[in-house]
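One chain follows as structure tokens, the form predicted alone.
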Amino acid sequence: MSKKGESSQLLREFPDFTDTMHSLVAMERIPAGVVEECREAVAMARRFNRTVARSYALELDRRMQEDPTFLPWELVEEANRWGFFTMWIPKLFGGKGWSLSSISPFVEELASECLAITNLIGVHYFGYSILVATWNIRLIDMISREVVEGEREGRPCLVSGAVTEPEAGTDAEEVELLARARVRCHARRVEGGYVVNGRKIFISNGHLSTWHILIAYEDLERPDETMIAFAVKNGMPGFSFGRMEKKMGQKGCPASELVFEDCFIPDENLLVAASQLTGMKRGARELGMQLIDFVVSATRPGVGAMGAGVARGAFELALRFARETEVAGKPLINHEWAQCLLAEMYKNAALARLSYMEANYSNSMYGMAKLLSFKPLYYYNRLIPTSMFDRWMPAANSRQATTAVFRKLVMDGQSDAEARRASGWASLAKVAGTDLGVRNCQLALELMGQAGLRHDRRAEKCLRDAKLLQIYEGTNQLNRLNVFKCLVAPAAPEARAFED
């Protein structure tokens, strides 16, 4: 057998992520069109694989190592070519539309091939993600149809998400913990604007973006209380690239330095700042934890879906080894010691996949893709064409009364158990897809023994890649905390997560 059939087999004996959405439905929460996207949006990812990225991985992984500051804009633009970038923008913004539901199955299929070049295209949408949750309509609007025009002519147009700090990185993506954060990023208001100093590191596609959805503090001893978020664009005065970093795994997408130095960012690049809402039911800190929480609720998902990937991944590299080795006298896939091994890993990698299914299922009842769900909403977007929406919703986005109208629906509209049960469940499936991922390398490697370690078997750089999801999108222990604060400790009244 091929190995190309061989792959496309062990494909097939996976069971389709599609009869886990088929529940779902049933439950008649979410609609039935969603199955069909996702199915799409897999067949898609398994085509790209296929044809792209199962041949270039490694190629890749081995050009970083000679040359950490390589960039890869050919794998950047393929990926442009092949409409990613654009595909989970809304309609309304002139992008594809598609359900926000089937990007973690999308990612699953990518990582399955390769963490690196899924991060590649993925990070793309956590920096999209916290542009959307300002729901700053008028730059929403105007960032997105740079971005679809960039995939139109060729000229990819990224979105990165700079949050992390070189003194806060996990600190900064919970609020009782950025109240003790030692944030450095301080926005100084001036006639016009602000005037930005600090640097943010570990930006992940830093390089390679044109736009920056840029995390800074009013306050640097209330950061709780006056965070403000702003669309950064290359080129700007005080705006520049620092180092990329050297890193184990992941290599193929750069984690970039991003320093600002007096910048002067004018008052039409801020996306919101939490002190200056007015008429919302929160007040300024809680409305920068939302903002916080509308982002991972919806990007932690995607990185268990890459846990899961990487888990299923490791486990058909394994089985196929156990195919084609004999050990004994007889195939090791007739071990018992390897059976037992093997049906380890496939347990693992299908829990993965139930728990950002899970998660996914919740942020679209109670998270960010709450309204974008509504059954009548849902179709609407799906049916008609984007060519519609580019008729009239322009001129209505650049009104202030638009935003004002999203942020009034959206916001004032999730309740607090609401946002603690997207946001738990983002942090459990996080931890579960992770970790499960990483067992599952350990395993492959296991049963590989010395084959294992080298570098054309892919085992060694699957496990390489894997540990670096344990630590962004918040560290495996944050998210073990916010799943205790949002699903246990409601039920234990005493209990308090986050003291010191």
The other form holds:
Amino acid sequence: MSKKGESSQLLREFPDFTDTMHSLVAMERIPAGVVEECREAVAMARRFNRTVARSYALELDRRMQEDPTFLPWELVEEANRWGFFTMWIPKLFGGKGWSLSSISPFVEELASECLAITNLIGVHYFGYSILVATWNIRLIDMISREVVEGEREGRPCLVSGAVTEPEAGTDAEEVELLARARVRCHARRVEGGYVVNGRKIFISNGHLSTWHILIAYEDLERPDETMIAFAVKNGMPGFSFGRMEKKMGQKGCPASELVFEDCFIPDENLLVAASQLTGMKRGARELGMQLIDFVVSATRPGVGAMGAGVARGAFELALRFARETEVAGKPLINHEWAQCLLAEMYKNAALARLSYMEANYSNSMYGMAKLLSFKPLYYYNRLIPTSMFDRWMPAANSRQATTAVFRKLVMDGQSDAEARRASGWASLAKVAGTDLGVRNCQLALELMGQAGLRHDRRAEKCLRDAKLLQIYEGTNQLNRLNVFKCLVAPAAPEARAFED
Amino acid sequence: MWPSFPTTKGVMAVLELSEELRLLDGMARDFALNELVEGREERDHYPFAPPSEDLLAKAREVGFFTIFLPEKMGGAAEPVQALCLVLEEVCREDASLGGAIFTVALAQELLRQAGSEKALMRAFAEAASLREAVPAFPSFHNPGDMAPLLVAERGGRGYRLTGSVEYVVLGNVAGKALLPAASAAGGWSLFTVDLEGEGVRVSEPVLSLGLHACPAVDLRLEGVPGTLVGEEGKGQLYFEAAADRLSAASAACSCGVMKGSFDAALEYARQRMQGGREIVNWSEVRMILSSMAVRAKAAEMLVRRAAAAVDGGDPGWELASRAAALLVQEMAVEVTCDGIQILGGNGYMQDYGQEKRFRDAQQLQALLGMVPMRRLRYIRRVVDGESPWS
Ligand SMILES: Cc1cc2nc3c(=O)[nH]c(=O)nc-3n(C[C@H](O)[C@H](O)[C@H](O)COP(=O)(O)OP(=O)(O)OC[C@H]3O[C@@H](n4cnc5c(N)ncnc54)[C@H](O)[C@@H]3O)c2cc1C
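Mind sharing the form predicted together with the partner chain? What's above is the form predicted alone.
Then the entire complex follows, led off by the chain already shown.
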């Protein structure tokens, strides 16, 4: 074997170089313009924190403690005015078309001030990413343009993502589990559409959103093979809002129950049905998993970034406290142990950031938007104004053929190894970032003693807010199992995940 | 014993309770189940809901506020063990009441350390109303770590106190507060202050992370008359001595919360189905439950052993009590975090009680002052020659 051949053979051995060195590999692939976009996104988030979030975060949290049914419309309107709900909608669909890599640094920055406000803004992109992951170009285009229109007219149009059911949380995140799950959200085929019955719970922004991207199942006995996605709009007969949860934290972002009672959803609102996707290289079950992976590979690093953000927020509060407080006769900041503790917290935030950045690289090179990091396409998208796209895109987007081409390109264009890399690293970053986030909040409270426990000092809110990060977007247990399945199991082909 | 299994005499001797303690434990358990489970979520809505003064009155009726008085005033024969049992049982269901009971006991102990038996009698044993029977005290501080303190100035026949003090527990329930203040003699001293007197400004209830129904307020004092308790300048001495005895009791609160969290997690895991089986049958879930159970059991043993050491005056009881507090509180923070995790999204919701336990455990960790300073104090005593071994 040639030396070169031998080297590439060695590099493919576990752990595969390509599975582990995303930032290195990305250096030559990712367009330089992304860096500038990240700078701008972070600066914008800082500006927003200073003008809006800093003064409103505590007031909103207190208000929600008093009245858990309060809906923070003012905040939604404010975020809408800032243009946050269209920043990451591609120009193809009328949005501002920021690169996906810039969303996580933006999220970290927002999260360093308030996780509830961050989730209220960020989770719109969770709903939106499920929409995009279906690659139903006509509906993506239509809903995107409503969001853009809503921004222009000062009528926020948000998108929620409805996956979780009362009896299926973890199970809804993984097809292996889904096969044995007790899902109840059923879509029955009828003339001209579907009739949906069932309930979705814990849906972030439910009550505040206009569109809801709903995951249901055509056959409750075989949910893993019959996943089906719809775009549901407020006001559709048979669709209503149920209770709003009383949460420990992230109170400013409601978690809602969505109720479907003989809700007729016309064919034109069908996003995708796994069972109907023919001519693809994967079968219905694998396509279901690919849909889940497309979404979570993009959104889990975002939750990791929220962990990095709250880790930083807690660190910053602890730092301020150490500078302002005298303990045992000298400023806390001059106690050696306090310096080490603060260094530890700084390190935790930095590690959380490194993980989500790595996962972002992985997702932009191998995930559902990998086409966009192809340099010519990136610069084309960046430099051409939205108005130019608007001239010819809507007509093309409404064609069935466009959807078919995109699906072929994106779904079939992703190899199993790429899917593994993107999904595995997304889980890794999610677990790492959120555990470090919670850890830093606890360290801040330890350091601050009584002061840290008071609502008016902010640190206790960080902890209440942060705990949720270990639960949503798949519990950290499910995400560890996904790290095993995607990144570890290749070294142990005999291993079976989710069988225990 | 928890979890309940038949005990073998001898092996478990160290944990065996006297008849009196066993009766008290049963009574506390009944009280907790009958009075604390129902309405817990509503009480926790404080300060946006009415205060739970009825509950405090009931706790007083059954004697929870007098257990820690000297025996001749009606206190228990083995006061630290008795207090620990009550706190553990109470906090298993609702730690807010535990916070109140602990604060009252701490104030009593400070008075006792200061040799103010008369004040003790007047204040507690003979108190006519709840207002008189519970004193307020900033039980989440070690006054020695705090700066600035209230300042006490001598004037005429007594002292006048000026300044502010944060997070005075029961400050809007009690008629009197026991407050630390710096005075010309150096160090700090303890004073009792009439909270209804002139010059006292009581804030709105402070909204805090946990123990919502154990109310606390900030106080601003402007030349308020204060009665010196014990000797001037000896506050730190009294406080450290009280902390030696009561650290075990603070650990008991955390231990109770841990047990409550584990019990709820186990029950949920037995019923919740995911992936086609009860989640208790996923081995990763068992791992989490196991680490919760082991830590809660270790905490139970630690607290009981430490409390017995304090009551028995065993060699090294002071450090035993403090070590128990530091470790048990830390474990409680971890256990209650897992306690939410086992319930997934439901664990994060107020309806299931686990999020409250998580908040309460974190709050309890700050009893008697900030953790790092308590750790440093512990090791300072060892470095200075106190033996950590019994
Ligand atoms: C505030 C909030 C907002 C949310 N927002 C949204 C949203 O916008 N849209 C949406 O669709 N969902 C949302 N969710 C739902 C969230 O994704 C789920 O809560 C999460 O997936 C966990 O599901 P569960 O709550 O049903 O817990 P369960 O799945 O019941 O898990 C309970 C416990 O069992 C463990 N477990 C379960 N199965 C296994 C297994 N196979 N192996 C090992 N351990 C296992 C879990 O790790 C956990 O510890 C939200 C949840 C919350 C709390």
